[in-house]
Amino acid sequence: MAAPIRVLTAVPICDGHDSAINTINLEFIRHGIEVVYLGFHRYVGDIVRAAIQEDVAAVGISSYNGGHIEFFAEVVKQLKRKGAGDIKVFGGGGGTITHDDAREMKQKGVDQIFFAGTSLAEMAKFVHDRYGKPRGKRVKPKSADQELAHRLTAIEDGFQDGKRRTSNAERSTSKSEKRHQTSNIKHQTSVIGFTGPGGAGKTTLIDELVLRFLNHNSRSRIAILSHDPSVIGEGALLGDRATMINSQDDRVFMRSMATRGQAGGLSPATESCLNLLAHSGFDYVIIETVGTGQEALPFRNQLVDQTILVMNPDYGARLQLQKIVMLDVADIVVVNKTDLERAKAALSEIEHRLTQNKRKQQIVATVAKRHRDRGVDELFELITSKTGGKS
């Protein structure tokens, strides 16, 4: 099967209108498109950085607050300046963008503007027709992030039916990739895996940890490999970036991946992509799985150095704890959202459950949404102590 079309959607700074873009996102997904959603109130720099790291075919912008001519044009300008002019820009804004505005925006390099009354099906068809064709020979990357993004795309698109097929584009970079890995062979990268049920707060917790990594060492670099669910032949909403605040930093490289039909919380390409990231000079590589259930053991074959299970206090009856196999293998169990009423009882029950494993495991209570949370500080200290405090 051909690789799905990947687009990034976002809403500009000073604009909190997200109902239209969320509706469009869902329509794109139904038409087999993978949508990286960056969220609202986003700066041009945030959009351009994300588009390059995600190596999307196009950026779709929904603007309802005015200033669209300058904003769209600046996105086009910065993409070209950074050597990513092959990433196209399209969008709309209901009644706020006039036909005269659209003509001026197209002169400035915007691909397409949709007006009020355009059907969702028509928008999805445009994306398929305009961005569904192979890109052909890629331009020479202007930055390390762009080069890494191209390689990750080649790896991910090389997987079909769960098996890897090396593409011509990937073969052409294999020699330089080996040289790059050799040059970083002495750089120790720690790989940390985060898993847990949906809604436990994994993304928010990771974002808070990233802030601590960045503040602890002004030269450290972090990579995040984030996963969201999809099935073969259908699209996916890759929405973890929308809740990331601290991770919008040039020292953070984030890549969103769809599972593309694989069960267990990861993508068929995860291990290969991780291998590339682990040899690319990052101090930490963080993997976040899809929200998983009782059966999932996503981090096999020593895929990660540390496994962190994130839970919330509302897991149900105590019997449910006996069914969560990740409690047997996690190095650290984080009980997040401990500001909830049942938190004290949950911590006691989980701690008792862990004593049955007869191995050294840590339990940490956090409220990740709370700024400067002491529990997140404790988790950060645990992670860095296990890796020699490198970052």
Given for the second form:
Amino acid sequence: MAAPIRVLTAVPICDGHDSAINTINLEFIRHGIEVVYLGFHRYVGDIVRAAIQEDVAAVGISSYNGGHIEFFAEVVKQLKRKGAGDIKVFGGGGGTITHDDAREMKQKGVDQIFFAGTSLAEMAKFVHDRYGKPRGKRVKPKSADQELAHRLTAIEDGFQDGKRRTSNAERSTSKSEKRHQTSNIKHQTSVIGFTGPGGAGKTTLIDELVLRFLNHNSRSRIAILSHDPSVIGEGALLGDRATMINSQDDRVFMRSMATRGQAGGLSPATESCLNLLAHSGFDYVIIETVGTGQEALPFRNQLVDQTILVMNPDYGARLQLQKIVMLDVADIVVVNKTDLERAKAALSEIEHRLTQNKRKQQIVATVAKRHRDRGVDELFELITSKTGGKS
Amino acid sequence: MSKLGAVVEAVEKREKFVLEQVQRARTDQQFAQQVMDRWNKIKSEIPVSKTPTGLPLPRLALPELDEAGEIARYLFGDGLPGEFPFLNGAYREMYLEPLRQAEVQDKKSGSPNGSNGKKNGARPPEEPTRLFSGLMLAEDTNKRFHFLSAHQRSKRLSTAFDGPTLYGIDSDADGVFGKIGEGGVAVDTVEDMVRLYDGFEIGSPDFSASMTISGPAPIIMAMYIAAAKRRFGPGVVANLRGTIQADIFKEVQAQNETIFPIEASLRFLLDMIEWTSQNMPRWYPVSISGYHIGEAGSTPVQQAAYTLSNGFAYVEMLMARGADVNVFGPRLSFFLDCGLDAEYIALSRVSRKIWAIGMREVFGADRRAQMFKLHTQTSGRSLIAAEFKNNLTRTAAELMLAYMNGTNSCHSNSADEPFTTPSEEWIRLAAHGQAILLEESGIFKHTMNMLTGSPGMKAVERAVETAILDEFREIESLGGVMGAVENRYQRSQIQNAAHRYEQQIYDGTRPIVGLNRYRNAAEEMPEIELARTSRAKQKLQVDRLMKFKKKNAGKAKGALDKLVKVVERGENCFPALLEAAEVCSLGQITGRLQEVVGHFRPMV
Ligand code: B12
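Switch from the form predicted alone to the form predicted together with its partner chain and print that structure.
Let's see the whole complex now, leading with the same chain.
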């Protein structure tokens, strides 16, 4: 079986009509497709950057508020200009895109437009037929990010049923992985792992930290490797990018991965992908697991330099804390959403639990959704001081 | 925990109370007599008018009851139109053609003023028709407004803004050029606002403007006031009539036009509501909207439940800030969708009742603050591209349902809805649809509630009410509206319902004529007149804006600095917004506020 198809979907700038694309996302996933969803009200530049970093087979755009001829054409143009003409563009917008418009859009390089009244199954079939073929020889990358993106794809698709498969593409990648490692050996990259239960606000916290990293040093670059669960027997909705504000930036390289059948919060290919990212010249590499259960210990084999557990004050009774294994190994425990009523009690319970470990663990209280939250500032300082203030 | 749980209890308690009254009327002689006397008095006071064919009909239709228990059930459970719990209508009279003097005096027992309290010779009631429009630049929309209102007694304009305006972005911002004037009118500055309503007497009682905008609503409201002052002087402010949508909860749940973090958005909104309810007594500063929730694909019950709970959440927040429910309460208004599903036979009726009970029993509001004043729009999503002229029939059926539900005003969609901002041809037909129903036909003009009260309607009411209360319990268990929002509860429920809706279309279980039934295989793409904004117009808008910015550069800086200070100090920022709106563009204000309070983190 070939690796799942990856597509990116989005809604253009000044447009919040997301009902169609939400339905289409759900339908694609049911048909085994992995969808990186970028959300609504998105600039051409954000879509193109994401498409290249995620190295998707195609970009699906849903546009309703007019200006679609220009918008689609601009996405095609910028993809080509960045050497990513192999990423195809398709989409729809109900009746707002007329047949004449569609003809013009196709002339400008758009692959396909779906009109009002097209069945959902038809669209999923199109994606399979048109974008489902295994990738042939890749185009020569025009930028370091694109090259990195291609390598990550080769690694990810090199795993089959959780095991590494040896194909030509993959062998050449592991070689280049090594080459990469030696050439960048001097650059200090710090790898930070974020984990914790679903709904604790990991993605928001990471995005807020990214803002501080970017402001702190105007030349630093950051990579984010984020994970979302695959639905059993189906594709996956990779939606973290959609909720990010500060990470839509050329200085951030973000890659979303589906767990593809592996339990524990990461994907079979995570370790290899992380290895590559850790030797690609970034100052920080942030890795985010899917929402994990109490017994999860996602970061093994010294995968990361620092482990951060993000928790929600609503973890239930105090007894539950004893069962959370990550509390023993995390370097920093973040209690997010401390604007909730239970926060004070939670903080002192967790603090107590940590003293049993007799290790130098830190605890930080944050409200990541708050603009310029002091807790997030504190966390940022902790992280950068631990890494020796390299940035 | 929110007060939603208390609302559920209050509604259940009311049902019990009604049953007790029924029992009492059947067992307590004296009470029964009181009920009967009241009933007979009501009946005797209803004026009768004659149809053009000479048929005498009562202005208000009552059920034929002669048993005290059933009468009590009607009076306490449903209430007369204009009476608690307002199931039958917020007002005693709507839609009726004015009574001719002769008829009134014919009816000896009736008071000459009728029972509606309207003085003889008062102005005829305003038309409920409101057509939502906005296209290209301010002067183009202005022309459309004049076209639409040329034959109306009262000028009731409803304004649609373009994408950049809805997102608080200026027309000269990077990457938005192609969107200028699409799907609505481009407004960047107070000067655009002046152009937009040019030629209309903004302060007159015969004029009202409604503005469909929410994310940047307080800024646009300030611009509207600034424009009115430019034309008519500061005295005009207290006379301004109209509505601004401003409802931020439904943006987060369904329409996706939130531009500041939720807490900051709510604060700006509440600042505006407080200011306008004190200084603009005729203005509706928020239109609590289910339309967008419904159109995003929710079920009708979800639509009503989320809208009502959002409304109660605003009341709770305003009261927590110390505002008086009887001052702001009457200034809250509502906006619901009306589609073809069976729930729409009674959805708005039930919503009115639940609102009234919640406001009275839980929040202690008086009569005027209990009234659920409703604008309805027919469903855009029910209109499809295939054989699009069928959309006329769909809209007609929906209009009928909307008026059966006693809506206070209504927008009817144009048949070319799936394709474009309507052309003059189709919007004219959409307006005529309402005129035919209300003026030509005898369905509403003789008797306002001609079609209500059928056993079927009652059955829908019961089922819908139970389902709404179940939704309330679910939301309450998630910590009320805010808690549910943070858990993405409403969003994920709406998305699942939307997915099911589309699946039902393509598996044929939801019949759509022309699409999955009676499909015309030979149909070709119809010739549709598209309203698209030319590059020249888009450029004109950008040029005007740049000139404005240059002219006001110095003053703008001062106004923005002042605004920031007020925001940081936590004071009501609306007065500072009013000053800024005179000299700053929409994007300048939004941008500066975002520096202080941050950006909205998208919820998907
Ligand atoms: C639902 C709706 C809304 C909802 C949106 C809720 C939401 N969260 O999505 C609400 C009420 C909030 C809304 C608001 C507005 N709307 Co609106 N809306 C519609 C409506 C009624 C239906 C669109 C829809 O979702 N259909 C359901 C989908 C599943 O079906 P479909 O559109 O036929 O699409 C099919 C294919 O094209 C394909 N497809 C679509 N996208 C994609 C993408 C990919 C990748 C693929 C493969 C396929 C595909 O899949 C579908 C299945 O076959 C249309 C009119 C209409 N009847 O079409 C207006 C319409 C799109 N809206 C319009 C406008 C103007 C607005 C507003 C700007 C109004 C205003 N000024 O305030 C706002 C802006 C909102 C915003 N944030 O941007 C205009 C656009 C006019 C134009 N471009 O010239 C329309 C056409 C109505 C009109 N005639 O005025 N709207």
